[in-house]
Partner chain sequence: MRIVLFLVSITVLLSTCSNEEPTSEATDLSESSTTYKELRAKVIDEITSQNLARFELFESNLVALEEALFILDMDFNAEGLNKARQSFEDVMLSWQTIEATLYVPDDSNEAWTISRDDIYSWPLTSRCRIDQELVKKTYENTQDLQTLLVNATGLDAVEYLLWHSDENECPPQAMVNADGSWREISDLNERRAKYLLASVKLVKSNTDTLKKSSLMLGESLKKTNTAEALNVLSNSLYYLDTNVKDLKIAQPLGEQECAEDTCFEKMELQFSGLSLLSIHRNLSAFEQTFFADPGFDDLLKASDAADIADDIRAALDEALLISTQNVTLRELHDTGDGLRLLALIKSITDRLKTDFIGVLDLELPQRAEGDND
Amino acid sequence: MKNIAIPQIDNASLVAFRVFFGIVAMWSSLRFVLNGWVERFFSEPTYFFSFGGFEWVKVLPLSWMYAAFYVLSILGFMIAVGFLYRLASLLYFLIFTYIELIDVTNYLNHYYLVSIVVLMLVFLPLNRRAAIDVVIRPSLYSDKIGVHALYWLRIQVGVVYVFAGLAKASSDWLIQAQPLTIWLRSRVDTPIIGGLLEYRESAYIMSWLGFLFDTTVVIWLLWPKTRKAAYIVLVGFHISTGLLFNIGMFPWIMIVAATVFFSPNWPVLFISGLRLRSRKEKKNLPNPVGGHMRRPLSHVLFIALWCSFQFLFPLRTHLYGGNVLWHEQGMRWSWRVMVREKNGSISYNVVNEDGRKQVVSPRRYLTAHQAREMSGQPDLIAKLGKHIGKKTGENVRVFVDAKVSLNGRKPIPLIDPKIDIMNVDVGILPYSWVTDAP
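The form predicted on its own, please: structure of the chain above, on its own.
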């Protein structure tokens, strides 16, 4: 396939992104070890919810799971310093994604984002500057990169923000200020601002600000005149939400990710500016690299296909109709961040072949964390019901009593209580056994 000419830019900003992302990746893995989460999520459970098509992914013994997180921490450091960078990125992607796939109840949007970004790093030559790889192989050094690499990362980060914003364009979020009203009232003990959080007006203000932020921040970051102010707002937004809500490393990942919208040579300008100010000199600061480089057309086509998938995949929920916050089909991997609060009371009615009945609680098989996450997700409720049926014996019927509240509404049955869960299909087809949304 023929080569095409691609404008080249300074690679300093993307190298800085590699360093920052590697540090975040290293720390996020260490947190699991330091907080005791490895044992909590991978040793205490006796049953794990598999992702469709990945039932073959099984948890390892506890010592191996600890080893996996230690290895991830080392790999994150290797990415940051640019040592065996591509291999480290590939191994981080494989191990991290394996851990993600062990249990659906551990799914978080930013875990998915980490997998995506670290896979992108495998294909991006970000170890040609400020990297140990260059020290080992000086011939690798380059201060240039094709502009397509920058656009690729910008589009990926932009997709997260835009789809997160579009998911908030709903009556629940904008008109009812839910679920923020529920969450803020649970944080009235927050120092200094706690007294303000009990007012409904606070939830409305934050709902609209969150919607406007997510849907427009990419525009402000792309416009040089508003970029600095937008990034300051972005940092403040993510830190404040991180302090108010338990959302893990997501704020820090997004703070780092947003740096891809800066000028391609911003680290050079920043360092040069510091040197000039320290010397009280006035000189022209370096400008971005110009010219073109030739790259195979296949590279550009691959990025185009990648970006097309990232645009289209989150839209798949519209094929199902109904309220995705209720039936959950298309909810995962669609960047619907913090848009629903579901609380459920779940129990299973198991009917043996001879007609004897017994009521089974999910807590017989699940940890508190798993039971809480499962209670509002129909596919997980059905999967556990099937598991209970198989454990109970042959020719049993399993019915579920699932009363669920969505965003503060009155609890209603999520699943038709007359449906035998053993006979339902938990696949990609619409769930006819899920009730209509309230």
Given for the second form:
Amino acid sequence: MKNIAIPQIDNASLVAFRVFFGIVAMWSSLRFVLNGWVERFFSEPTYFFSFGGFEWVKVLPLSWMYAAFYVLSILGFMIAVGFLYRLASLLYFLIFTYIELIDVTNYLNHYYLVSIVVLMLVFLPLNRRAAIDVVIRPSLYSDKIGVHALYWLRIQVGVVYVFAGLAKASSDWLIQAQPLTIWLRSRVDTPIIGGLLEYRESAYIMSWLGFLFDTTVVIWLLWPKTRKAAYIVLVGFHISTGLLFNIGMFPWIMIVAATVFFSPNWPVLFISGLRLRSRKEKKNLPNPVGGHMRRPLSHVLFIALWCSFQFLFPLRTHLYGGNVLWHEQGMRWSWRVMVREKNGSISYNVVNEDGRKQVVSPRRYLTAHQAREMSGQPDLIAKLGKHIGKKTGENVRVFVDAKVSLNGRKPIPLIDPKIDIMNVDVGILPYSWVTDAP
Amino acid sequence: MRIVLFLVSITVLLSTCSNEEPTSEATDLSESSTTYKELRAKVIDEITSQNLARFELFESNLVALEEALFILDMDFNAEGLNKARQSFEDVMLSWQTIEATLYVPDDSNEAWTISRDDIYSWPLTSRCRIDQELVKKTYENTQDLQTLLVNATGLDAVEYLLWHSDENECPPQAMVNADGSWREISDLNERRAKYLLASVKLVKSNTDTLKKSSLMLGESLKKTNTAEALNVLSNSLYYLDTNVKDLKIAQPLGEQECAEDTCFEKMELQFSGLSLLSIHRNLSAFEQTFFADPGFDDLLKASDAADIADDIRAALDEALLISTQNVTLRELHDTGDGLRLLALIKSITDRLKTDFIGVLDLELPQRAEGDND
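So that was the form predicted on its own. Now I'd like the form predicted in complex with the partner chain, please.
To see the whole picture, the full complex is given below, headed by that same chain.
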């Protein structure tokens, strides 16, 4: 295919991103082992919720699952130090994504982000500087990279922020300040600011600030004049949400990810800034920016296709109409982070061929964690219902008693209790068996 | 100015899209003189303070039962047996209050040496196992008794032994029947009395340990006064779900885990006839915790969700009324009130698992820790 000329920039910023991301990836995997989550999430359950089309993904024996997490930690370290970088990135992507595909109840937006970013690393040559790969093969060294690489990462990170912000443009978030009102009141023990969290006004202020932050932070990061201040605010925002809420590595991933908005040579300036005192000396630093590199047009087209998908896919929920927080169609892979407090009480009424009815509790098949996660997601409730029906016998009808509360509202049935769940479709078509949102 | 106008327009626009408001209207906490944290501290203090009196009542009832069994051991007769049975009823009903209010942290299995099962292991009880121990006279040695599985000791074993018939409940192929050792027993009543006495002594000792752990935990929760402390206390409310609704009512009534129309063989306390009264005590205990002064209902009111407490109050009042009848669960079922009682309790537990934990931002018991986003 035809080559095109792409402006080249200093690769220092993206190399630094590789190092930071590798460290976060290593730590993310290690803490799973240290917290005992490998056993809890992959050995204790007897039933796993598959993602549509990935039913063939099965959990491995516990010792293999532990091995997978240890390997992930090592691969994260290899990415950070740039040793066999592309292979390490590819393996990290495959193993991490495999683990995420085992059970839907483990799905988190930031795990999806890790999968996406590490897949991008497979295509990005970020091992040409400050990497063991360069020590082994000096010919690899380069301090330049095509500007397309930088914009690719910026767009991906920007998509996360913008869609997380747009998800907050709802009456619950902005008018009722929910679920923040609920969440903040239970966090009055937080040092320093705890006393303020008692008040509903705090939830309103934080709801609006959160909305404005997510929707506009990319603009402030892109504008050189506001970049520093925006990043300081960003770090403060993520650290405070990390302290307030149990969101694991998400703050650290975003703090690292947002560095892609810095000047491409910021690490050089930063390190030099520590050594060079005068402004003149700093100005005289070599700047590799300038010139062009030729790259196949297919590379650019691939990135354009990727970005288009990332722009369009989170919007798919609008094809379904209704409230995505209720029916959840289009909820996953759409960056709708921390926007709902949803709790359900679920039981299945199983009617045998002879008309005898039995009530089956999800806890018979699920761990407490799985039952909690499932209780607000109609597709998972239906999948378990079908599983229970199949286990019970032939010609069994299964009806769901699913009382669900969204953002503190009085619980109402999430699924039409008169519909036999054995006959419903849990694909991509609209769920006619899910009730209207409260 | 433009930004302000923009925000105002968005607010107006979105308010028109709003359907039902997430929570009901109520006084804002900021207008009240008591902060949420202070109120929570009072709730934790009140609920944990109830514990000591419950244990003391239970322990005094245990002493009375021990005395009755001591007399029975000296001279096994019908009058002594009746007295022991009456004492057992007091013990069991006071235990039912403790059991339904026993708040334990999720990791209690590792931290606590004595659990609820060491005092009352129903529905794990193995009657055949108790009969086998009668043959082996395990009760003669305290250490041997302590090392037995919980399903052959505790208050459930005491109930079985107090209402024991001369037959055993082991299958014909079990050793005690196959080798004829059961038939060879000539002093069954004496053995029962000794087994009973030894079991109650063990329950007393276990209760002492459990009480200390529970009171220590209570003190620690009081001191910390954190969201986590409240969460630990809320764990006891879910006894109503898995134990009362599912095990005590739904299963015997044939609604759950039952291959026949009914499964009254799964009914709790079927020998002593306390099956319904125990549920009544559990409901009263729930009331004492939930509607303590102040209790979870006050936290709900402070969180603009008084309707949850009101709905639970209404269902609980009716359930208490139904369960106060002096009949067994089987007899209640015959009158048609059994399923009504089940529905009422389910309506309470539905709320506990949905908007109650939502509004107070609590976690259900035994939920594994993990990340969110």
